[in-house]
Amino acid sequence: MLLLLGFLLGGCGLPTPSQRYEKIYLDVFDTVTTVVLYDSSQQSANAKFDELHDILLSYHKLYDIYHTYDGVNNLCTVNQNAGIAPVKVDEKILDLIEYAIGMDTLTSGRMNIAMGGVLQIWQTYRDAGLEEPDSAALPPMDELKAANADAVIGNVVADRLAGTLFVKDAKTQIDVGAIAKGYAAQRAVDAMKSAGVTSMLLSVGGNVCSIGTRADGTRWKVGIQNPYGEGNIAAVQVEGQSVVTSGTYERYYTVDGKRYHHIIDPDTLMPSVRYDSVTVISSDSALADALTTGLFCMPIDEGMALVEQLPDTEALWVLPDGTQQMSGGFSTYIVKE
């Protein structure tokens, strides 16, 4: 008996340890995207950074709405055609535009994909401020509720029979800036999963997205930003959820003194001022991702109500005068110093 034992431990040896690799890119959705996984080696691991790239910058260029690719009918292309014909487009948009309107319902109208031609706005004299600060100037009120009459959601529609998107109205323009990310990392991580990845973490430009836990069987270490400067306000662990940040300090412009951020609430088509960040734990990043926005531009106890009433979702908001309110479980994945 002992000798049968020696034999099949002997035989059996020990599983290979898994080893931690990265991975940097910069040529999806216009940041920076790091991927963290553990695997048995760097031929496997390159692999899965491989087919993860080629889904992310698929959905990148899905989601464009700035520029058209050869061969692709994207966002971009939908937004051309707006008020002439309905574009045939790749179930992924259909999907994303579907998804959107259900959250812009969800957030009554606080994540509105179709204020397209109100961010453009705000875009445009956000980039020339940044480039001659001395310059700087806010859009013009009678400009944005121009633009903001056009901003119906009803104008845009996706035809599932036909596989068509079309923008009824020639003056709306889609733009999801809001969920792009989160949606497209969520659907990444999704496919990682099928492929067998059973521990990594996926950062595309700050909507952070785990699988499973680090292979010592540590749960993820995700830090949120500090909105008034370097550093964090706190840390969470995950495992198998999404942690999503927006805050003020992400795209901004002064003009006199006072910085305006790129978070626009659609009742006065001006830069949210209630809260200096707000931040999503959710099993979903698409659902985190539309959320930071929806919930940036309500009032606190209308969003803490919203919150509360979804499963696996938590959020922190800070406040303009530096305090933090949190929803019920979220101090549960606050890493304990």
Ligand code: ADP
Contents of the next structure:
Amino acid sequence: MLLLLGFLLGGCGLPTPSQRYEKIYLDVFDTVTTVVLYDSSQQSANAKFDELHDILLSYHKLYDIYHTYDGVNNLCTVNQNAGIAPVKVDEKILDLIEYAIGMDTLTSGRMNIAMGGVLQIWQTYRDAGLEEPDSAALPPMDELKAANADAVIGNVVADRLAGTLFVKDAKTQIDVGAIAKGYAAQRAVDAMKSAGVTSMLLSVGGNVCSIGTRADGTRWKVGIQNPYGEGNIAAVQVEGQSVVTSGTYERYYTVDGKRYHHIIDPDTLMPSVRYDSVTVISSDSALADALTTGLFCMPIDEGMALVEQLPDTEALWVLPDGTQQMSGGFSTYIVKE
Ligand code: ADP
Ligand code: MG
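Starting from the form predicted alone shown above, please give the structure in the form predicted in complex with the named molecule.
What follows is the entire complex, opening with the chain shown before.
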């Protein structure tokens, strides 16, 4: 009887997703995206990889602030029309912007997508400094302050009824670098779940999302990079959560022997000196991404209180002296070896 039952379940049920398949995309969000998927056949996995790629590419085009694409209004179009006119946009743009405005409030303005002007100045000086290291310089503070006067989130107006996004002031610019990857990755994961995927690990440039566990039931292992060199400071195990790290080592340039990274503290208009990396584990990758950037610019007490108040969310801070701080439940994810 048991044998027969086993046969029936094995024979009539869905094929088990037990084979490991891997894919790399180089054309989304200006970074390397890797996917690991357990599926029943290469053909079935390929169909999911194609769907995932299409989804990520469509988000990439909509959230791109640097390029426009034929036949689509994206965030670059919206920035170009700042102070001129509301732009009719795909609702996926309004979804992101409304989410980002919520995260601005949650982080008390530390993660501010209206800081585009300030961030552009830093990027210009960083690019020049990387190009010509000998003449690398810091942006003048008066220039940063002038740009910051227009970093007003209230100038970003999403109108659901009209289906438009308007940057009211010509000098305000949107930059979604702190949140777009995580937001898009979460939407892609949601779509993959709806398509029946039960076991997947997606990393969009280090923004890591998981679905379920590996085929053998063990949790996915994700390394947390050592901000000071090779290797990891820890590895965590997840089952359905995301792991996102922001670090001083990710993008930086050097001026007079000192490193200046890419996360800008709205209070000082300088790269935040509070931490060397911040990692967030959360069931929501958009939250994790926005939060890593926001926490980076927040005192530890305030950040800890914020994380403790959020459900399904934990954080790990690496302070400049190399010591670590963790929220209450973070250690439950750490792989103990
Ligand atoms: P990464 O892009 O390396 O994964 P983050 O998620 O922390 O890291 O995002 C950093 C990017 O976010 C920067 O490159 C910049 O575009 C933008 N950014 C930097 N500081 C802030 C800030 N305080 N608020 C909003 N966006 C920021
Ligand atoms: Mg972020």
